[in-house]
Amino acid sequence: MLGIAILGSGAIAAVHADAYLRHKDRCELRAVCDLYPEKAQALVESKALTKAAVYKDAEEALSRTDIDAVSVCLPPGAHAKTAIQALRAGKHVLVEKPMATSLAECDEMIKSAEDAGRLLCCVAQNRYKTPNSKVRTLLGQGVAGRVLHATVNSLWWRGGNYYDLWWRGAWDTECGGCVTSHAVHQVDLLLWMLGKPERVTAVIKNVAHDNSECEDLGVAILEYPGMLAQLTASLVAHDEEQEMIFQAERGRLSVPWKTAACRALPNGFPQDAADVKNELQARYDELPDLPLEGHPAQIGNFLAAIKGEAPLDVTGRDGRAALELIMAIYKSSALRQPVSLPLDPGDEFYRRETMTARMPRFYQKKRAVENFADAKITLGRDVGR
């Protein structure tokens, strides 16, 4: 029985709790650890999580013998120093996306993960939603030909308040705005669906929160060996729709799970290919759906990989290549001008501190509380569904 440790007890946690419940045969969640523990103990017993103690230092929980393995569900600005702590205690890493606030904080995780001999893994929950593996799979088999242009909207609504929570809406404790803490899904998802592009062309604004020095609006161009991505970050989108669409040679496919094909007329105007369509439509209705998602099923593998029984899905390489789009698109909305990939470790958007030197402040944070009163969150209503 592995023993767990959340570190971090906002709202995220209790996603994290609820998940280790659903293998409860498998490990047992031992400290929930916060700096305001009242806040852990709230988590303690609305999860009625009986075997686990409170800690206000994660220090004293990190030594325990019998925890193995830690979820790291603070702000982003603590994610580094915290995990790195865990790994040289002997823990196995769970972190919550993003991963960290610069390329550097990353590769030190990654190293200290590998001198440790343990696992570092950032949560990457939208991969285990079945419209995704689902497009995943029929863009790897090639079923629509070549990809030709993918949109990726992250388009989400936050009200001005929302930036009012002392880490939000600050460069130097969240990293950045919708783009870092938001689009971050459909980063993951479009890197793991078609890889790395090699240049990005972007633009951030913030049209409509006053307590956020960070963007709440971006565009970026990617650029791929005969294809175009654009993505769009938003937290000014009433309706929130997200979706991923590829258009592909013989056809779309799409999150949330729509096809459609076309073939010439002799004047080269479009026409309905049905049956082109209805094979696509019959690819995806043979793939199965997966047996459990989201958080669940990722640390349903975190734990697998653990004990040594499959090999784990999502990577500190893997959080670390979504922040290293994430910083490319603010460099090159900095520079203004298109930026190549990868960034090296001498480029000043490398490191925290030369990234937000370079950054806009679109407003100065006047506003800051240490905890809001009700601290439910919600996930998105259409990413994966």
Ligand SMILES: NC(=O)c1ccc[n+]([C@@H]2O[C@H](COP(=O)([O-])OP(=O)(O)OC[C@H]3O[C@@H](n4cnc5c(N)ncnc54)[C@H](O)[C@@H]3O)[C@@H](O)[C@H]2O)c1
Second form
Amino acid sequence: MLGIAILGSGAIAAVHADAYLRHKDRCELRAVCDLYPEKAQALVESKALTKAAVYKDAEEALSRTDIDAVSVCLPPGAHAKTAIQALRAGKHVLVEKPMATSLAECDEMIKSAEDAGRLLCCVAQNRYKTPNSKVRTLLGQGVAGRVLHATVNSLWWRGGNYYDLWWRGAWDTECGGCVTSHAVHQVDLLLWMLGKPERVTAVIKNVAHDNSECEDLGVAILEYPGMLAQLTASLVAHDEEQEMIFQAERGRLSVPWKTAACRALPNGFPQDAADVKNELQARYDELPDLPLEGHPAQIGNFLAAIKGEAPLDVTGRDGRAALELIMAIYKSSALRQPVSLPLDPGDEFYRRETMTARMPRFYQKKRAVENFADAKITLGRDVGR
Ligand SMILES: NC(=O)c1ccc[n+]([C@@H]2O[C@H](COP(=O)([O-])OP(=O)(O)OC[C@H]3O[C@@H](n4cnc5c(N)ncnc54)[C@H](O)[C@@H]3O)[C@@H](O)[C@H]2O)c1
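Since the structure above is the form predicted alone, I would like to see how the form predicted in complex with this ligand looks, so please show that one next.
To see the whole picture, the full complex is given below, headed by that same chain.
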């Protein structure tokens, strides 16, 4: 039985607790930690975690020898320090997105995992959604031909008071606005499906959130050989639609799922290619649904990898790759010029201090509450539906 600690008992911690409980044949929640122990206690009670002790200090939980793995559910600014502490204490680590607030921190985390011989996994729960998984498989099989244009919409809506939580809306503690905290999901999916772009051109703005230093809107153009991808990250989209559309040589593949296909008339204008569309639909339908989705599925893989039964699906290197593309988006928007990847360790956008010094402060953060009265959150509405 693997002993688990959840570090941080805010909104996402409850999702982790539920996910571990789906695997109670192979793991037991033994420690729950929060700066506010009453929040840890509330989590223990609400999920009936009868074997879990409550801690205020993560180090105390990490000193227990019957803890094998931890979920780091802290604000982004605290991910690296706590993950490294946990790895050095010999624990396997699952860290929430974004993996950290700089590439330097990511590299330190990856090195700590290698030195300790422990697993470092970064949350990317949307990889475990049936439509995402099926579309990625179809892209890998090349059934629609070469992708020519990808449209990635990370569209969310948040009220102004969303940024009243103390760590949100500040470069140091959140590492950015919607490009980091929200679009990180689609950035990870895009990298997983199509790999890394060569160059990025981006603009960010804050159009409606006056308690945040960071952006609430961002548009990026990603250049690949023979292909363009465009990413929109927004917190002002009332319908909160998250979608990924791949227009390929033979037809369209997308999440949410929809296909279409055209072929040319003698004058070059389009005509429905119903045979291709039917073929793409059949290829989609014949792929199996995932047996488990989201956090429960990713945590299942994390536990299986600890036991040596499966390779780890999402590694620290994957979490770093997503942050690298996000940093390239910020660099391009700050410098108002295209940015080539990769970003090397000499780059200003490699370290938190030099990166945050270059970023605009759209507004000064004036309101900061330590905790909201209700910690409940919504996760992506359309992703994976
Ligand atoms: N995967 C997803 O879809 C998803 C969704 C929401 C949040 N998240 C991520 O989860 C992380 C946490 O977000 P949240 O919404 O749960 O935040 P939250 O503020 O609700 O919870 C964080 C908790 O950590 C505690 N804390 C802060 N510093 C601490 C420390 N040093 N030691 C112990 N406890 C400490 C806080 O008191 C708080 O209870 C963030 O990285 C966020 O981006 C992921």
